Each structure stands twice: as C-alpha cells, then as structure tokens.
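Coming up is one lone chain in structure tokens, specifically the form predicted on its own.
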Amino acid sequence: MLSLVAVPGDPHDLASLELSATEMRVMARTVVDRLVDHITSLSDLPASGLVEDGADYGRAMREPPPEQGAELEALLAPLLDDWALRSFNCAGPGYLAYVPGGGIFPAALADLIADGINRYTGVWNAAPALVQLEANVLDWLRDWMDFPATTRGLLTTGGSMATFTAIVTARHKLLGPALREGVLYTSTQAHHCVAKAAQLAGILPDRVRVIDVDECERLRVDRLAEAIEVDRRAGLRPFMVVSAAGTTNTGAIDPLDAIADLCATEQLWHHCDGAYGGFFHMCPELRPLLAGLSRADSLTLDPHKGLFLPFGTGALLVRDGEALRAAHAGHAGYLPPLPPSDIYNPAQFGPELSRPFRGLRLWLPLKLFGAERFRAALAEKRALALQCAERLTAVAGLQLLAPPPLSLFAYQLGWDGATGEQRNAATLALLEGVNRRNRVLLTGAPVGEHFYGRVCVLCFRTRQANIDACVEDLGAEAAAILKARR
C-alpha cells in the first residue's frame, strides 16, 4: 500500500486541496478496508461501549484546530479502534434498545457517491435526473403507505424535521395568520418532538392538548372529542391530531380510523407519527395492525429505523400536496426558473434550500436489494419480537403491559404483592443486570406512574441467536432478583 504524506496533494501548493487520482484511490481503499473489518466485528463487540468516565474522556478530547496535516491512518485509528467503540452498539445485532437502525452497508456506498459528485439538488433545475431519482423515492413511499397521487413529500434529516414540516403545513392550511386561537392534540404517549416541532412552528405550549390514553397506552377517542369540544366552546380554533403508529415507549398503535372518522368530522388536520411503525405498512399481511394509517392527512416516516438506513433519514409525506407547497414555496431572483408543477422541486416543499443529496441512500440499497427483500426483513423482525415476548411470559415474575403489535413491548418484574415502587425498582434492577451483561442491550421508559422495560426487535443484524441471548439473560437475571428478595 502507497504512504500517504503528511499533507495530501502537492506540498509546494499550499493553496490547492487537489489529490491525485492514486491517493484518492489509496484513501479510498484504507477507508473501506477500515470499515469492513469493523462492520465484521460488530457480533464480536460488547452491545454497549459506554464507560463510566465519558465525560472526563470527552474534556480530555478536546484540541485547538490543527495547523499541519496529518496522514489518514493515523486518524483512523483512534477513531475507529476507541472513539467509536465508546458508544452504544447501535449497528450490531444486539442493539434492542430504543428504536434501532442498522445502517446497511449499500447505504453508505451511496453516501459515499453522493458526497464525491457532490451535486446540488436542492432545486430541479440544478439535477434534473437526480431530483427525479429522490421523486422516484418519495413516490414508492407514498405507495407502499397507500397514499393518493395527490401526495408530495420531502426526505429529511429525521422524524423531528417531517413532524415540524407537517405542523407548518397544517398551520398554513387550516390557521393562516390565527395561530394563538389554534389547538393541536396529541397523546400522553406522542414522541417528545411532537411539543417541540408545534412551539418551534409558533403553537406554544398552552395550545397542546395532551389526551389520556387506554389500558394499552392507545390514544382514547372519547376524551379527544371532549378536549376538542372543550375547546371548541371556548373560542378556540383545534386544527390539528398527532397520533401514533407504534409509539416509543410501549408500541402501542393509536386507533387511527377512528381518529380519521373524528378528524374527518370536525375538520381536523390527521398526522400520524409512522416513525418507527409505519414501514411495516409495506408488508401486505401486516396493513391490517395500522388500519387507517393511510388515511391521514400526513405521515412521518423514519427510513433510518422502518428501512434499516444510517441515522439521519427520515421522510414526510402530505396527501394533498399543494398544501405542503403552498406552506414552503418561495422563489428569488437569482434563482432559476420554477419547473412545470408536475415536476418535483424539493426546494418548494420544505424548509431548505441548501441540502445534501439524500435520495440517493434510499434509491440504490431499494434497486440492490429490491422491496421484497426489506419487507422479508421488516416480517422476520416482527416475528422474532412476538416470539420474544411469548418466551418472555414464561419467565417467572415478568409481566407485559400488552403483545407487540409491531416489534416493540414493554414489561415489567414483580411478585404477589409487590408495590409499584418496587415494581419500578426491580425493573430498572433487572435492566441493569441484563445490561451488565452486554449480549444485547436493553432501555426502559417511565408510563405514568410505572416503570417498563422495553424490547424494541429492528436492527437488519439481529436474528434468532440475538433473540435467544435476550430471553437468556433476563430469564437469568429475573431469576436471580426474586431469590435474592427471599
């Protein structure tokens, strides 16, 4: 292998950032070689990387900006052999904590392409083919979810940016310049990012309901008809549901044809939070767990979760697509000029101007792969997440809040008689140990007044091996807390 100098390119030309074609390749080839052997040992890393003196770890990291250069193999290695070791294992197949991802290697590929041409493709004009490459996407979103034609989308950086885009567009639909008389709802249960998007999008706190949720953590109906009607008698304009398909913390799907049947009735703006739920939509056999799903007026989707892409890729998609236009379209002088309205123009229908090009992560691992192999994978996951939880229901003391729909439960560890207080601690207790035991990695989410533990089954790596350590250790680690109670 060629040494690659200190400073890359002719060091007598300061000025020029320029590599030769042989130290591209040579970059290249140390870069992939790196990643390789690192994605390949990713079964063979402890679950969690995280130490107990990060943050003295981190301050210890910190450097003023380097004046000279520095050759590529020495800055690999610190990051790939510790720094990125000191973190969860969220790309090995242990990871069934939160909601995982994966980050399939194709998808870095494309990264890869897409930085190196580096093309603009924040307006059509600019990319003609590659922004029909990202509409071509969006298009195979909307019809997996069961959208109209009428639909147009966005890809973003995540769930947070679609939630946000989507509550501007319903603002600007249903509000116009009357936002403090607007009020939008949303479950106990809705992701954190639903608050945060509706006060960065001008609906301040004072405005969002927050609607009691069932025996299942699914959004009740009847109180959200009180709530609007509430709030209806006082002056108040409600313009706007956020529901769940697959919640965080438990799972759980709200009704969503019976909030589309409300919605449709008080003229309501439905958007449903699909991210970590809604690709399972894709697999026919499953449509009927988000049973209205496709009715709502908008939807977030997370292809860094539902499609196993790296972090950073989430999608919105709006049924009536001129109104997702009508909230962002804008134009300059120095721009050129707007497109036919049958062309996409990512630009007019979302916040950025400046963007990467992410349609390119989504489109080539989907032309690699093909659909059915991510629908294979999205059914074999769900299965291994309810065979997870019956194997669990056997294991003394532990108990399910309610059967995966999808391939996310909660439970918690208890005995006859045991308080809610020491329901919670032998919970959490029970999370650690499993945890110490770094063959998967596990998290846990406070409900109401409880505490659960979670088993969210959604990395590309983890099959049934993965599934069987699971069970194992908290078998094993249940078992040892209710002896050591005796």
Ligand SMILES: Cc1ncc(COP(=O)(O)O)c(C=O)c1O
Second form
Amino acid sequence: MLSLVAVPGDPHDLASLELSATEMRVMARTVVDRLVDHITSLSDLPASGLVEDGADYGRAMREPPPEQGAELEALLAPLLDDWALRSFNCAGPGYLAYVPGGGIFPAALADLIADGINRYTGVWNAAPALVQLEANVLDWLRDWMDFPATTRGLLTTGGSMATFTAIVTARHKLLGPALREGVLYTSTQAHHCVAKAAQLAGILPDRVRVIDVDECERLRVDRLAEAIEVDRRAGLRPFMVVSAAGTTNTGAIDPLDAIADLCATEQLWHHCDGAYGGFFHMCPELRPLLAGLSRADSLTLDPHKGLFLPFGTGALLVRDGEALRAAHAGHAGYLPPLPPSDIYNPAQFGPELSRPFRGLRLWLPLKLFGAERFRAALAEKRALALQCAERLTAVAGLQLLAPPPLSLFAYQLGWDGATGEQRNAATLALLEGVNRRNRVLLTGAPVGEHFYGRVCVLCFRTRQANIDACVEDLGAEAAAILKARR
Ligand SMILES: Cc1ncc(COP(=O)(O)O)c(C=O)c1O
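Same protein, different form: I have the form predicted on its own, so give me the form predicted in complex with the named molecule.
Every component of the complex follows; first up is the chain already shown.
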C-alpha cells in the first residue's frame, strides 16, 4: 500500500512524470473522497465564506515556484479546507445571487476523463468518434432551441466568448472589410459582454447603439427602428441587433418576435443572448415565454448556467452554419485534410485550434441523467422563483418590478412617500441584512436611477427549504428596516 507521505513518482528518475497505477488510484481516491466530503457539506456552509479580506489574504499567499514536489494531502488540505471556503458558496443551495451555475458531479467526472485521456479534439481527424460526441451535443442543443438543420454551433468557455464569436460571424458575413460603417444595436439592459465583444470584434463603441427599454426593462422596438433609420440616413450600415432572452439585471425578456420581424425587414443579423434564459426553452410549457427565440440568426447559451454545469462551458448556435464556418475557417498544410462537409470539425467553426474536449462535460451528464431530468430541474427553478415572488408580495414595503419572466426577478423596498434615493438605500440595506444572516446570498443591480434587489433561482441545489429561508430573511429584514425608520 502506497503511503501518501511520499511524493509520488520515482525520486531517482526525475525526468519521468509518470505515476504507477497504484499511485494514480490512491491519488484519485484521495481527491474524490475529499471532493465528496466538500460537496456533501455545501448545504451546511454559509452562503458566503470570508471574502472581505481577499486582497490582503491574496497578497500573503504569493509564493515562489516550487522547486521540489510536495505531498498531495498537504496540498489538498489548505485548498479545500481554507482557500475554497473563502468564496461565495455559488455551488451551494442558498446561492440566489448574480446568475447561479451549479456544478453537477458527472461533469467533474467527465473533465477528469477528458483530461485523463487527453485526446486532441481540435481537428476531427485526430479523434473522429470523440468529436462526433461533441457534434451530437451541439445537434441536441439545436433541436432543443428549435433551430433548423442548417445550424452549426460551437462550444466555448462561456457566454461572453459565444457572443464574441457571433458578432465576428455577423460582421464577417454582412460587413466584409467595411467594419467602420457597421452599427450594432442592443439595449441599455444588455450584458456588458456585448459591448466588450463588439469592441474585440472591431465594432468600436461609437458604432454600438444602446436602445431604451420599456417599464419592464425590455428593449423598445420602436426606438430600435428609429435608431436604424437615423443611422441609414447618416450613410452607416446597421448590421446586427443583440437581444436578451433574460437579462442579468432583472430577468427581462426582450420582444424577440418583434425584433426578429424588424431584423427580417431591415436585413439585420439578430443575435439573441440566451446565456441566462435560453435553456428554459427546453421545457415545452415555458417556450411561449421565449417566443421568437428560435427565429434568431444566432443564440448564446451557457450550459454552465442553465444546464447546471461547472463554470467553463458556453455555446453558440448559428442558423446559417456556413456563415460560422466562413468566418472561422483556416487551414495549414501540416494539418490532416479537411473532412467531408457533413462532418463537424471544431477548428473550422471557432477561433481555437488546440482546445479541451468540452463536449464530454455535456455529453456524459446528459446521457447519464437524460434530458427529462434537466427539464424537470429547470421547471422546478422557475416554479420556485414564481412562488418566492408571490410570497414576497405579501411583505410590507416590498414591490416587485414585474413577476419573474423566468426564474429571476427584481424588487425594491420602500414606503409611501419614499424618494427614489430612500428606496435605493433601503433596498441596499435589505440585501446587506439578508446576506449577514448568510443563509442565502442575494445581489442587486443598478438600473437607471433605481437600485433593485434580485433573486435568481438557477442553482440545481436550490430547493424549497432555501426559498423558505429567502422569504423569511427578506421578510424579517424588511420589517426591521421599516420599523427602524418610524
Ligand atoms: C445574460 C448574460 N449574458 C452573458 C453573460 C456572460 O456569460 P459568461 O459569464 O458565461 O461569459 C452572462 C453572465 O452572467 C449573462 O447573465
């Protein structure tokens, strides 16, 4: 039996980084045991660990490169017992902040396998069967989003990179070399990755129009049409609209059908940011909420949100798959020949050549659980958000901006005659109070003049008990704030 006291590997053969079969098994078992202990403790951990002293703590952690090896256990102990706990517990059930992810366990196993087998999935020829698994996953996403057979897609690191790739594709198809004339439209509520992606794609800030929203924070199509007309009259080339199927701030769903109509008339590319909300389209009963999503020219999805994966997986679907390929195709003589056109070749559809085998972290959990389990989990998160919002309407002083469009909603705390500033301050104090209780973690968002509190239910571990805690804590803190001002 190997003792983990020893540094693994042969100490007399420094050049060998190979481990014995026994060493690998013992190390893997040690890690998995530790990991399962961590995961099973998540619901007992506070909603947020200590992060306030992060800068000082981080500075104190700076270290020179290790010259000699160390024991695995000695490395795991601080990692899992200290450093990992100095964090928002965003894998935990009380995480209702920002847009939760989750981290389903089979995806971690898939990563272990993908990294362990370490096959090359940048070009199809190097691992045709593995690349086909990835192609299958993209086809499943296509079907769940009701995109046509012409669709091609790409698995990315996240929603930001998917959006970037979409803008590059639209720009390539519709503008060619005339970058400076191109104008992109989005709303005041768009995720900031849209402006960033536009800039990276060569669409500078003076060619990005930020369109007003309505009282529910949805893009105003009348204003969009006006802005397009103004730009056309000025000799510019409107080429793209980026809508949101669920904004980060308030969960608002833009009028996707009306935007699709306008884009069709104006011959613009409609990209829909479904990073937060897109996967709710998997549930047939929720599809009407996202009407028009399937008409978009391209769609950002974030499996590390709506499919509950660990961080690091986004996805892009492009209706005109050929446009995606045309914007990214590149080849070199040293590479194997390109496969037939019906075969998916990742490097031809995105900016990367060497890349991790991302497909497996979707394929394994989806095959293991089946799509019905994911649909059930998504439907439950939506139902929990609706119930939470409904119960909060009974809390004195709390006003919802709107019922949850999906599983995210925004609210303010106030009282008769309260000024906007007082409402903002009260809402901030409310969130601080709830977060001090540390059963759930909430964040807010400034929207125009308003500061809203938010609840976003999307962690797969969030169940009824956590919503009960959220309602109780918001109710108690709201009451305390209102009492204190009397
Ligand atoms: C609506 C929306 N779009 C885009 C993004 C960016 O996605 P990512 O963080 O995966 O890059 C987010 C992230 O929260 C989001 O909520």
